[in-house]
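Okay, so here's just one chain, in C-alpha cells, the form predicted alone.
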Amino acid sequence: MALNEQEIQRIVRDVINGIQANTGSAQGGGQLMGIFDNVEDAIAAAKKAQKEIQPMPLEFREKIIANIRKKIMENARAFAELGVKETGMGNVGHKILKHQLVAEKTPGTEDLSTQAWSGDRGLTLVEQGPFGVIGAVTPSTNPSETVLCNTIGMLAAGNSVVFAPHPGAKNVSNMAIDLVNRACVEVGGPANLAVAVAEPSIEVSQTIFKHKDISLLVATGGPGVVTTVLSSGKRAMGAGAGNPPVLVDETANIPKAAEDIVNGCTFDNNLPCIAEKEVVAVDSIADELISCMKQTGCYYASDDEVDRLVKTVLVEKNGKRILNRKCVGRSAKVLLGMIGVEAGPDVRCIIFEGDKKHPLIDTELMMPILGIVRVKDVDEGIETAVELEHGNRHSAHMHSTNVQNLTRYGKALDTAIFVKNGPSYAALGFGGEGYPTFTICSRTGEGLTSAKTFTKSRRCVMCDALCIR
C-alpha cells in the first residue's frame, strides 16, 4: 500500500493536538518532546532525566504513569489510525483495544517488591532498583503499543529509555515518545525520559548498542537485531520470532476451539507474536474443526489458491523465501484480492491443510493464514507442534479436555507462554488473567516483561541492629 505522506501528517498533527491538550509547560508548535536530530544528545537528555526522577518517591513515578495511562486513553484511536496508516499493517480497531490494554493493565510500581530477612545477627533486604538509562528496540508491527507499555515498566523501575524505533514506524512511534514526556511535564517531572533521534537508522542503532552511558539492551523484533544486542557485550533482553501452533485433540470442545483460533489468529491481522500461526489437527476431529472455522469465517483456499499464494506473500531473495512485507499484516479479504479471489466482508481467516514442512505452515507469516496439520493421534501432535515451533520457546497453545495431554505438551514445547482452552491474546490479559505486554523475551528467558525485569537487585545489610523480635 503505497503511504498517502498528507494523511499521515494530518493523523500526527491530531495526535499532537491531542497530546498538548493542556499541558501547558510542554513545548508548544508541534515539535515532538523527547526527539533529537542527534543520537548522543539524545542520550545525554536521557541520562539527565533519569538521574532526576531515580531520587523521586515510587508516589511521584506513579502520579508520572497515571497521566501516562490517560493521555493514551484519550489518543487510542490517533494511535491507531496513524500506526494502520504509517505501516501498512493491522486493523484500527484491534489496535485501539491493544492501546486501552496497555494503558488499562500494564504493570507500574506496585510490581517491585522487596525481600527482608531479620535475625539475631540484624537486618537484610534486598530491594530492586534501576539499570539507569536502557536502550530499547521496538517493532513496526505493534510499535506504539511497545513503546508505550516498555515505557510505563522502565519508568515505575526508574529508568530513562533511548528508543530505536524500526524506520517503518517512526512517526507513530516518535508521537508515543512525545506523548509520555508531555505526561511527565505535565504533572512536574523532567522532560525527555523517553527520547529518540528523528531519523532512525542502522547507525543510530549502533550507536546506541555500544555507548557508555547505555546499562541495559532490550530488543524486541526480528532474529537478526535480537542477535546483535545479545553479542553487544551489555546485558541484554531479546524478544525474537515464534511460530506457536495450537494443537487441538479429540477431547476438545471444537465449535468453541475453531472459534478461539480464529478470533486468536485474526487479531490485529496476525500481527502479534504470539498469535496461532498454524494448527496441528487429530485426524478424528480434523474434519469438524475445519467446518466450524468455515462458520467462522474461514474461507478455504483450494490448492491452486494455495499455490499462488506462496508465490504472491513469499518472495526470493538471495536463494531463499522471505516474508514479502507488503502482505505483513494484512487482511485476508485483501491477500485473496492479491490473488485474484474475491471476497466478501465476512472473510476474516485464510485456511488450507498441509504438510508440516509447506511453506506457509513452516514459515512464521504474521498473516491471517492458517495451514492445518492432520495427524493421526495426539503424541504425533506433540512432535508436529515441537517441529514447527522451530524451538523458540515463544509461544504455543493447546485445546483439550485431557489434563495429562495438556500437561504433555506444555512439558514438550516449553515456552514462554502456553494458552489453554482460549484465544492466543489471553495471555497478554487480554479475555484472561495476567498483565500485557509486547516484549517476550523467550530467548533470553524472562518472559513476559514488565517492571520488575527492568531492575537490578540490591542487598542491603544492617549488622547487630533493627531486628526486633
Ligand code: NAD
Second form
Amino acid sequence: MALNEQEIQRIVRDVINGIQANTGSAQGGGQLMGIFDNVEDAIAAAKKAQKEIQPMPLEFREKIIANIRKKIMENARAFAELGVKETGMGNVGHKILKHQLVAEKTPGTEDLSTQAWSGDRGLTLVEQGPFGVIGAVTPSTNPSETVLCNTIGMLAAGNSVVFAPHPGAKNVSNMAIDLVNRACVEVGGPANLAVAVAEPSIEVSQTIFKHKDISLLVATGGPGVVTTVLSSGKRAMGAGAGNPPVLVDETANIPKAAEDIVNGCTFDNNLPCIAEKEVVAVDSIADELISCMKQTGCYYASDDEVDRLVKTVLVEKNGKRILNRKCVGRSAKVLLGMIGVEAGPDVRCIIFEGDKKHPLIDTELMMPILGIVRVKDVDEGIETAVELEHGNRHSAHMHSTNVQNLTRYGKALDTAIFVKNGPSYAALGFGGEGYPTFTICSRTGEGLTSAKTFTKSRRCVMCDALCIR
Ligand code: NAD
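Given the form predicted alone, corresponding form predicted together with nicotinamide-adenine-dinucleotide:
Next comes the full complex, and the chain you just saw is listed first.
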C-alpha cells in the first residue's frame, strides 16, 4: 500500500540523512540538492552547471560518474524501499538489482566515439558534443532507476538535465537528483547538473517543453507524454509504451521457456516496459508450457476468476476501459487477494488461456498476469504477436531453436528489443550481453539510449595539414 504524504516525507528525511552520514557530505540539514521551488530557477541553475562542466576534461566527467556509481551502490536498498513505499508498486529485491545494474553497467564517456578521415587535403573529425540542457520526463514505474541512468548518460555526453518526474514518484526521483549533485560537488564539480522542482506537475513540464534554454527533450512514459514532446517543436526522443508478446514454438526447450518467461514477467512485478506481457504458444506445446509454468509458481485462473480480474484490473473512465492504477506493479498474491482468492507466498504469476482480443491480453497491464493465446502454428503465432504488439515497435521475445522462425519473427515484429531464448531482462544486460537503460526510444528509433544518444554530431575540419601518412 502507498503511504501517506507525512510518512513518506519522514522516510525521505531519514534516507537523506543516511546518505549525508554515509558520504560525509558538507551539504547537511536534510535539504535536497538540485530541487527548486520554481522551474525557471531550476533551468537557470542547470544552464549554469552545464556551462561549467562542458570545458572540463572528460576525465573529470568520469570522476563524477564514478562517485555517482559508488553512491548508488551504497544506497540501492534505500532507493528500492522508498520507491516501493511511495508508489506502492514493484518489489524491493528486484529494485535493488535494477539500481545495482545502473551503477555497474550504464555506459559513461567511453560510449562517445570519434569518426575520422585523413588524406591529402587534411584531417576531418566528427565528434559527439553535448546538446546543452536536456529536459527529461521520467515514469512512476522505474523512477529513480531512470533518473540515475539518464543522468549518467547525459552527463557523460556533457549535458545537464532538468527532470520532470512523475508526481506519484517525486520523492524517490528527487532523492536520486540529490544523490547526483552530492556526488558531483564532493569531487569538486558544480552543483545542479541535474535539477527538478519540489512539486512536479503538467504545468511545470509544459514550461520545460517550451523553454528556450532546453535544447532536447527525452520522454520516458506512456503514449500521452511521448506525443506531447513530439509536438513541442523541439528535437525530442520518445521512449513510449510497449506490450511485448513472447512466442513459443514447437522447437523450444519448453521447461526453460516457461522458467524464463515467468522470471522475466515477474521481475519487479512486471513494471519494466520490456517485460513479457502475454504469451503466444503453438498448439502442440501449449499444454506442456502451461504445465511447466504452473510448476514455476503460476496460478491458473478459472474463467470466473479471470472475469473478476477484468473487473478489478480495468476500470471505466469517460466511456473507455483504462488500467486501475491500484493494480499496476502489485504482486500476484495481492492481485488474487483483490478478487477474493487466498494465495500462498510462492505464487508468482497469474496465467489463463484466452483469445488475442481478451482485454487482459490486448492491454499493457504492467502486473504479473500473463494471458496465453493458443495458435495452430508458428505462422499464426507471428501474425498474432504482431497484432498484440500494436505497432509500438518496442519489445518482442521468442523461444525457439529454429533460426528461420526466429528470423521471420524478428523481421515481422521489427522491435527495438528482441530477446531469444532468455528472460526479457537479458535485453538490459542482466543475464545477457550489453548495457542497461530504462529509456528505450522505441517510437523515435534511437533504441536503447546511452551517452552517445544524447549528443550532437560536430564536424571539425583541418585543411591541408595534420595528415601524417
Ligand atoms: P505515464 O505516461 O503516466 O507518465 C510518464 C511521465 O509522463 C510522468 O512523468 C508523467 O507525469 C508525465 N506525463 C504524462 N502525461 C503528460 C502530459 N500530457 N504532459 C506532460 N507530462 C506528462 O507513465 P507511467 O505509468 O509513469 O509509466 C508507464 C508507461 O511508461 C508504460 O506505458 C510503459 O510502457 C512506459 N515506459 C516506457 C519506457 C521505455 O523505455 N520505452 C520505460 C518506462 C516506462
